[in-house]
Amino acid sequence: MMYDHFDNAVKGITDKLNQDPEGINARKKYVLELSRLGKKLYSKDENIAWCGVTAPFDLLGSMGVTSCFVEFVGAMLSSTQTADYFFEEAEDSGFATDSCAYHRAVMGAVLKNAMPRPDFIIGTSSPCTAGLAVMENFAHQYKKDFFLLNVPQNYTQDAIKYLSAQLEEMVRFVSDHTKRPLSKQKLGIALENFNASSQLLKEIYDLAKTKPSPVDNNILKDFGTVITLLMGTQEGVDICQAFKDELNHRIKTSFNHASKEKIRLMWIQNRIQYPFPINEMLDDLGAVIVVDELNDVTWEPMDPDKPFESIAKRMISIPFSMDASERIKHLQDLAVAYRIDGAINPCHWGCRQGTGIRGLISKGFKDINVPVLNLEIDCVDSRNLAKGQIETRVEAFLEMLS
């Protein structure tokens, strides 16, 4: 089912791009590469690793491993409105209905044999223990070896050294399973691509800060989270260049949704994955999501001479690897840099990390005089959607801001 979904997506998007060969179409090119990745994951000709969100995908790619974080599939199932079938399977098997729906959907897919069988599994303690538990369940269901990267929550030399040693051990683990050693040359190319993508990301996000912003409510949706799957590749560099070109084009031609910008918003953590017309609602009220929480470059350039140390620093620097106070400071800095008027926090049901910190986030924004709307919503399971209530609260919040 999912292979056919990704295969059809590749064919459909390719046809549309061929009809407009001179167009920039950054989002289409981005979705095309993600669909190609999905197709590879569901083929039987790849070394497959299912991973946690903060796994080093560039390092794995340099070793010939096709890898992805499992929440990507949960989001795909939700966006294609096929998740309910898998939710029911997971819940009937004993997985709690108040657990994270990203993980519940994927666990249901595992139980229904709808996920590709991995060669091995690499879990990460960041961003959440629920994701780690799902990784452990995967290993049990598939009877595959499991490797854990324990990501420290403090950016110190000891923490960097500790994680660097784990990454070196992970390389030995992967080599044992693929029967291929790490190629320093291929890793160097991957890190070079990662650095090129990172520089382009900085430029993209600087363009998004423009007032009015060239972004609309969809173009950079969940971008900072998912683009990491491609950043060690030339395709990742090309995608980032396409986004930079499109935002520059929008600014130059004044052809962008944000020319009607009245309210500048930040979106915290996850966007809503299933079809729900919140973007259209924001459009009608002149509100633009100019920044998502993870649309930021928080790491230093990768040093090819110190690859494991560089990757460790990057993994620890990601906001979801930080402790609460550092994450809130990061949000405050973004709020100032993007000159936002307010923030929306979806408080995703079942997310202990996201929902559990909502009070501290609200206080952090209050300290810099930025209002926050906390929405009680499941970003993946549409069965829990109180549509009218959400629309009423969003509308009232935007009216208050304006």
Second form
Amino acid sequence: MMYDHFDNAVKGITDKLNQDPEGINARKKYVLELSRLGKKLYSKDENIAWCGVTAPFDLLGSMGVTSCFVEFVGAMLSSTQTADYFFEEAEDSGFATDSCAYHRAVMGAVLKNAMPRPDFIIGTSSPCTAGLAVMENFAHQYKKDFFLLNVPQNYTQDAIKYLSAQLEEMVRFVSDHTKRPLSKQKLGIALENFNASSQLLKEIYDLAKTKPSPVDNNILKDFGTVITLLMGTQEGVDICQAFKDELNHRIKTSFNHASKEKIRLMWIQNRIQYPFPINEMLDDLGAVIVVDELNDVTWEPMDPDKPFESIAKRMISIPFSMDASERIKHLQDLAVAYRIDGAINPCHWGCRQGTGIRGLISKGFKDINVPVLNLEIDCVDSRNLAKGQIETRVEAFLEMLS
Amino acid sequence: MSKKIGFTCAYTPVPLIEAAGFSPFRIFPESKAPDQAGHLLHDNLCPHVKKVLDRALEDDLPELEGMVFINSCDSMRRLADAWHEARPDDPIVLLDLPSGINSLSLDFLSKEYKRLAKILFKWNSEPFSIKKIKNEVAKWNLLAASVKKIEDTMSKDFFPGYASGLQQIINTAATDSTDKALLMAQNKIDPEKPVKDGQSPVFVFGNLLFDPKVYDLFEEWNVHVTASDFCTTSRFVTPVDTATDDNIFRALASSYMEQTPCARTMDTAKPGDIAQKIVQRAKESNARGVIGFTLKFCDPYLARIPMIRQALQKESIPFLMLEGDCTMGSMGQQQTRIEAFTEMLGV
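Take the protein just shown as the form predicted alone and give its structure as the form predicted together with the partner chain.
So here's everything in the complex, that chain up top.
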């Protein structure tokens, strides 16, 4: 079923792109590449690793491993409105409804045999303990070997050394399973691609800061989290280039005329995954999400001579996974850089890591005089969605801002 | 009055606190302080963390010289974050605790424990002393050995009041001193009351169950607690194996990580091993059934309950799963279910 879904998506998007060969179509190219990744994951011909969100996908890719974080599948099931079936399976098997729905959806898919069987599992202790628990469940269910990357929360020399050493061990673990050693040349290319993608990302985000912003409410949705799956590849570089071209084109052609952009918003953490017309609502009211919290480059370029240390620094450097003061400072910096009028925090039900500091985030924004709307919503499980209530609160918030 | 260091997680080595000249003060989530923590954090957070934060916000704490936090789970990280806001004058140390057990993790944690020790000695303006640490560890091990003896006795027969007595000893170690707890333990090794028949032998596990009165209630409800695995019971009084490593911090790290860990810690070579460990402990303690008490919103436990249930089913061991805030206040609601469970177990 899933293979067919991705295969149809690849065919459909390819057809559309062929009809418009001159167009930039960044988002379509991005979705096409993700669909190709999905197809590879379900093709049964690849070395597959299910991973935690902060796993080094560039390094794994250079070793010939098709890898993906499981929350990607949870989001996809939600966006295609097939998640309910899997939630029910997980809940019937004892997974609590209080838990994160990204994880409940994929656990249901595992139990329903709807996930590709991995060759091994790479868990990461960041960003959340719930995600790691799901990785252990995967390893238990599939009876596959499990490698865990403990990602320290504090950015210290000891922490970097510790994670670097683990990455070296991970390479040995992967080689043992694939029977392929790490090729320094392939890793060098992956890191080069990663650096090129990172540079383009910085340029994309700088363009998004323009007032009025060339972005709309959909174009960079969850981009920063998901693009990491592709950044070590030439396709990733091409996609980043396409986004940069698209935003430049929009600026040149005044795509977002000043009169359309009345309110500049920040979206905290992840977007709502199931169909919910919040983007349209924001459009109607002249509000543009100019920045998502996770759309940022917080790492230095990868040093091909010190690949493990570079990757370790990158993995620890994500403010979302650090202590609250770092995360809040990052949010404040973004708020200033993007000149936002307000922020929306969709307090994803079941997320102790992200949503757990709702109050502290609100205070952090209050300190810089930026209003925040806390929405109590499950971003993946729509079964208890109070649509009308959410809409009313968003409308009232935007009215207040305008 | 002795100077106290507050802490909240069982991965905090009490001997380090005492070696630096402080008394340990584990902050239990029991308080009449109003619910305020949700405003700083979120309401859908572990009630343990929220209630501890409520105590901090309401100043329902003794004078503390500092706080030790462990980033054992997302909720504990968030507690450390909120503490800065709730009690900005408290010196705080937050330790990074690895999730997996392997040689690199043990090295890293041993450095973290050494960092903690140095900070504690500094807070008390005491010269750093490995000798003092080793002395405190030796004392702690005596306590752990006494606790083990009491647990062994508990697993064989039912002695009224024995389980709550054990909890009082452990709580004394957590909130007062190892010396006092050791004295209590040595006096309590022989049960005060004679064996009583007719109770259902049950192994209990979960996050925390710290109130001695809860164990008295269990007895009223026909439960003989044969053994327990909470971070407020045996998991807290972790013996430190000093024989295998000269480096005391490495010995602390391997002992705390490897012995009956919390659900948040895993042996990656045996995914889901927590389930097997619970089966094993239930069998070893001669239990006929198992009751799990987990905190609402506790991801590490909630995510592992299905595999625990499956493992117990496979061994035909009846299992009752209860969720709540693990305090006396909420325990009354569980009476009917626990009584029905013990009735079903028979004797």
